[in-house]
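The chain below stands alone and is given as structure tokens, in the form predicted alone.
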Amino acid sequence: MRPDPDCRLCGLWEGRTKIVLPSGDPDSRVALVGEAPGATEDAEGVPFVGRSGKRLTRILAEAGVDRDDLLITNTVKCRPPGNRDPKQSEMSACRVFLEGELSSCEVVVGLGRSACRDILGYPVNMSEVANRDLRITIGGRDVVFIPTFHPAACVYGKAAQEGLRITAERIARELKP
């Protein structure tokens, strides 16, 4: 299920340029979920194509993963004003779309604190949960959930960058036939 092109389920529609739909392989076993589109994503309508996306693509490539082999999406499909974290009501409005996108995935990777909070339903300390296998229910199915650092966090610390690299290597193993 995709949002209507004129979706107004929450107030984010007022400032959006484009609804940012998932990219990559919709049938992939592995999905990456960020929190929300940024300015470049809003302009292009594709998730993770700005600075954070370029960093993510590079780290995935270093692990031997092509981003086209994954499903890449966000918890909300429209950019929050001022690049703020999405509100709970905004994430709830898009939840039906996210669950539909993740319906065939066996492994879901949460990129950053906000995305992890939405998917898990409770706040997390990233340094405590990063790269630990958790279990979540998506569409009535039990799937592996791996919280990890958002690519933007890699600018601020080596621990975040190393954590995201570990996740990329795990994704490479998951995608092997």
Second form
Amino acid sequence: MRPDPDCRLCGLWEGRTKIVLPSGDPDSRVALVGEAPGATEDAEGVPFVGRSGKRLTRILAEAGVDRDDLLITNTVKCRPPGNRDPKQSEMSACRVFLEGELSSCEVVVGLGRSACRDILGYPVNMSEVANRDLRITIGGRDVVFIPTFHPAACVYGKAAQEGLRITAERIARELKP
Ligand code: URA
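Just the form predicted alone so far, so send over the form predicted in complex with uracil.
Time for the whole complex; same chain goes first.
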């Protein structure tokens, strides 16, 4: 199920330009889930195409992964004002769409604390859980969930850069035929 073009299930509709639907391969066994579109994504209607997106695309490419071979999406499909974190109520309203998007995935990678908190239902300390496999149920299906750093966190330190590089290499292995 996709959001109606005039979706008003939460208040984020008021500030959005475009609803940002997933990009990449909708049938991929691997999905990347970020927190919310930023300004560039809001303008273009495509997830992870702004500064963080370019960093993510480069880190994936360095591990030999073409972003078009993954499903790339966000917990909410509309940009929160001023790029604030999405609220729990906004993520809950959008959850039905996320579950539909992930219906072919066996491996779900959560990018950053906000996405991981929404998907897991509890807050995590990223440096404790990054790149640890968790077995969870999403939309009634069992999947492997891998929490990792948001590409925006890479500007703050080497741990996030290295963490995301390890995740990209794992994704490369997951996509190997
Ligand atoms: N940050 C996200 O979490 N998602 C995007 O699509 C872009 C930036």
